[in-house]
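First, one chain by itself: the form predicted on its own, in structure tokens.
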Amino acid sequence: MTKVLLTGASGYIGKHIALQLLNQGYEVRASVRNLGKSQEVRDAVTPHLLDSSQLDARLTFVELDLEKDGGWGEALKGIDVLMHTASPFPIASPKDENELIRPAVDGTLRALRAAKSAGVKRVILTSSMAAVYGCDLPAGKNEFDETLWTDVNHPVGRVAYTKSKTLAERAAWDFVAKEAPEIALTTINPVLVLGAPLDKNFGSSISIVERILKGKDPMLPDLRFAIVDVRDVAQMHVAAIKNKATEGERILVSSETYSFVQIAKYLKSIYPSSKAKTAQAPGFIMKALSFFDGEIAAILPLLGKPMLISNAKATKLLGITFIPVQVALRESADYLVKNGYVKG
């Protein structure tokens, strides 16, 4: 049985990956920052397993910290595949960008060095569209694809989270090229990930749907989001393991692009009694607000941009048919209403 070390297993995406790994016959050694999280992961995946027998043998846990060396060597003993999903993902930028950048970059390199030392030759790394779109589209291109890299000095690229994902992925590719050519690396670069979480612990992306349903903003910025369902993201990670065509490749994972207003209008249509607002904020208001709010200033370069993302490579290499965005939105909203986070 192929053994996978899955880092970040207690995360929104990590739990879905753990579920698909187990359902496809892999043995999972799941890393968490605190072993107290192990029961949370087990409880989240168990109701959805095709076969829950011998789960204690098929799903085990180790405690690992992105910023500490302890435990990594032991965690990778006997492992065939490292699936590194762990990375910080805040909804707002920290005051010190290194709070994001250091654990993202150092954690990725720490995991890769340990993999090299343990003789692990297959690595799947969760990166992000953030490592791609922080740049201007070259002349003649109308959508972002895997050939593009975020420029960390670009107005979009210098945002802390975007910079952290870019520098972490760059560090991974550089490490493999220079120090571990025997490692077959694939990076999976999701866009905005939505879809129902497996338990009541969810991350920043679902919070966007929650914010819209609660009508937190009187008007919505002219922003567009490429969106993908979390199950497709998990499927891509697992399918890449044995697909040799994905080795040495970055793969963008995207279904469709929706504007903030489109998202709000759809959510309002399925939950008409929600407080969702559907008016678009004029550009001049956003510019005025940007003088007082750094988060708004950071998104100004994106206002009005189509934000089209190519999924041609994902479709070609892995033959995936993406779940429609409206399904991901509906299931995200249903989850929030069902669990009492918002009123339907």
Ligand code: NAP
Given for the second form:
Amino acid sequence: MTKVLLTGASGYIGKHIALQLLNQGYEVRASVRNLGKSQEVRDAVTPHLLDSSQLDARLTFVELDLEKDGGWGEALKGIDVLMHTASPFPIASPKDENELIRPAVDGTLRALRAAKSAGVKRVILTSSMAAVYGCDLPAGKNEFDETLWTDVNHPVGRVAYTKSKTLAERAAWDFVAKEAPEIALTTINPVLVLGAPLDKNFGSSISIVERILKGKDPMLPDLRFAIVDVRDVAQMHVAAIKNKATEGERILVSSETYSFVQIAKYLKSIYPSSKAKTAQAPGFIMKALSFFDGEIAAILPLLGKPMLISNAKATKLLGITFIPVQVALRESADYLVKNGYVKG
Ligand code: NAP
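Next block, the form predicted together with the ligand, ref. the form predicted on its own:
Full assembly next; the chain just shown is listed first.
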């Protein structure tokens, strides 16, 4: 049985990947920052397993911290595939960007060095659209594709999270090129990931749906989001393992692009009693608010950006038909309402 070390198994995306790996017959060594989280992961995946017999043998846990050396060598021993998803993904930028950059970059290098030492030849890294879109579209292109790289000095690229994902992905490609050419690396670069979480610890991305349903903003900024369902993201990670055409490739994972207002209108249509507001805020108001609110300041460079993301490579290499955005939105909203996070 193929053995996968999955880092960040306690994350929103990590749990979905663990589930699909188990349902497709892989043995999963799941890493968590604290072994106390093992039961949370087991509880999240168990109700969705096609076969839960021998789960204790097929899903085991190790403790790994992106910022600590301990345990990596041992964790990679006997592993066939490293799937590295762990990376900090906070809602707001920290004061010190290194709080994100250090674990993202150093953690990726720790994982790759340990993989090399253990003789692991296949690595799937969860990168992000953030490593792609922090630049101006070159003349002649009307959508972002995998040939583009975020410039960490560009106004969009210098946001801490964007920088952390860009530098981490760069470090991975550099490491493989210079120090481990025997490793076949694939990066999966998802856009905004939505869709029903497997449990209540669902990370940052769903908070956008929560924020809209709670009517937190009286008006919505002129932002567009390329969106993908979390099940498609997990499926791409798993499908890449045995797909040789994906080796050495970065692959954007995106379904469709919706504006903030479109998202809000759709959510209001399915939950008419929610507090969702659907008016768009004029740019000058956003600019004024950015002086007082760090979250608004961070999105200012994105206002009015069309955010068109190509999924041509994903479709070609992995033959995937993406789940429509409205399904991801509806299932995220249903989860939040059913579990009492927002009133429907
Ligand atoms: P999440 O739920 O916050 O998961 C992040 C995972 O990383 C958690 O398992 C977390 O562990 C782990 N982690 C963070 N810092 C760590 C550290 N110092 N040491 C060990 N583990 C650490 O976020 P997510 O949305 O699932 O994101 C997973 C991956 O997808 C990340 O690489 C993120 O950049 C990428 N991504 C996400 C989106 C999106 O829209 N969600 C889009 C593109 C890319 P704890 O549970 O202990 O905190």
